[in-house]
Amino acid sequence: MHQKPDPDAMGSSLALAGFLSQLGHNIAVISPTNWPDFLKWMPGCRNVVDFEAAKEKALSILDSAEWLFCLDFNAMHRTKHMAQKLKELQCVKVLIDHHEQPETASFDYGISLTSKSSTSEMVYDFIVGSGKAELINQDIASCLYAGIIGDTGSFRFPATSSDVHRMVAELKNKGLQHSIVHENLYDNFLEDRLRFLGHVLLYRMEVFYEYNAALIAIPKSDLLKFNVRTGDTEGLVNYPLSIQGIKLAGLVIDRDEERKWSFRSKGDFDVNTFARTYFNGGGHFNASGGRSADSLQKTVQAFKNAIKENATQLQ
């Protein structure tokens, strides 16, 4: 899975994991980083692999490998610091995902779909394909619920499709607890984390209204102060969509080694060419990321200028 995961790429993993499994093969899942503690509760979770962590495992686990399934990402950059050894791997290398702009030099088999909410739904269909939907168990069907309502944003996204819902049902059949996963997703959080979000809106979010466009910047001081963890900030990003009219929030955070962007669309602003263009990033039109080795201030500044070279486009 690519690093930081989120409910898709950690859900697709061990839905996959958990299916394989049952066919008798011997399965590992790495992580190239940490992980959010509300995605601790996932079936299987617990034996997964951090690399950063665990780096002589990992390392043992990928020399073995016979095949290596790539979840959830598309380019070996976004596996951080795994992405030199996955490149030097001479095992047969599997491509699930469903963003953009795939390095399909980097496999020897798989698809990069982007008409799919997430991999989530992609690895429910690898699954049903293999005509052995009957080894969906209810564990499988709860990691691939929390992928895709993570993805769709509980099903609010324009890539929630009919397939998807038809999907849930089957999933629903299998007995899926879906409110379990709703609770384990977005209602596990400290105290720290509300009051975070508050801070955050009240004083970090900008709006640029003859821009359609609204931004949060967040400094490392904040980070600190309000003891933020790894997947505290999921999510941050969406809420300025929320105001009427704007067409475009951005979330910039000061990390140590760079500035992380998100960005999140909606309607017809392509926030993928947007990310490329600017951010060194991408993903999909309504959703992506970027990064800048910039500091705090110059690449708030650097989004300033961009809205307003896309001005038009996003009236």
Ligand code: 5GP
Given for the second form:
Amino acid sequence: MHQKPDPDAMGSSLALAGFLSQLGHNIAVISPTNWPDFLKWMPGCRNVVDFEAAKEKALSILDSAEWLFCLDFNAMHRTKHMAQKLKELQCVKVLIDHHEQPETASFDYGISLTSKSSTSEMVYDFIVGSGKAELINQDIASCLYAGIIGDTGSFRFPATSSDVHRMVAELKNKGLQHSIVHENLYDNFLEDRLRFLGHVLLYRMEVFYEYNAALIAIPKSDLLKFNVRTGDTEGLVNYPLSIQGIKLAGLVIDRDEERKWSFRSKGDFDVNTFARTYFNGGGHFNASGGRSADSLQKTVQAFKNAIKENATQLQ
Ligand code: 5GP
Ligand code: MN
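Form predicted together with this ligand, following the form predicted on its own:
After this comes the whole thing, all chains and molecules, with the earlier chain placed first.
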């Protein structure tokens, strides 16, 4: 899965692991980095190896692997410090992913479908396609459902097809308790996180009505003041999009090693291209990310210049 996994990355990986282990395979799930607390309820999450925290263990698993499944990322660099090792491995590498422009040369086999709502939907298709749908149990169903609601914004984004709804109906037949999954993901924060959200919306958001764009820039001091932890900034970038008329939202966080960007858009503004062109990133048409080595102030200025350059597409 990609670094700092979200519900889809973690959910698709754990679901595939749950399926393959029932077929008698010896499976390990590795995350390139740690993950948010709101994913820790997921069945199987306790056994996930954090590459940064348990590097020796992860390396020895990788060295003995015959097959490597790469889920929910399109290019090896999305696994951060694990990328070099993954490139060197001689085992069979399989990609299952829905991001644009996959780095196909890095994989032996794979399926990359940008029309799919989530990698979790693709893992579901993979299991059904294998003819062993009866192995989808309640645990697998919970993981897949978490990935689906994470990546579809709880069924609102355009990629939410009728297939997605049919899949969820089948998961309900497998014993899925959907409201528990929603609670685990969205009603599982500490007070600090909500106060941080209020602070950010009041003091760190700038709206550019002439370009139908908005920006949230978070300095390091806020992260310290509100004790912000992995996952606490998830979903923040969506708030500006709830303002009438706003088509593009950017969120930049001053992380130690880089300024990390998230972009979201509504309608026909392509943030995959936007992130690739200006911020060394990529992703999907309506949701992408990127990064910058510049200071927070400089990269914010770069965003302001970029929206000016894209004025016609944004209006
Ligand atoms: P998020 O804003 O939630 O971190 O990421 C939004 C989407 O863009 C996700 O699908 C994520 O995988 C992708 N993404 C985020 N950052 C990057 C990046 O730096 N490069 C690429 N290629 N994709 C990214
Ligand atoms: Mn995904």
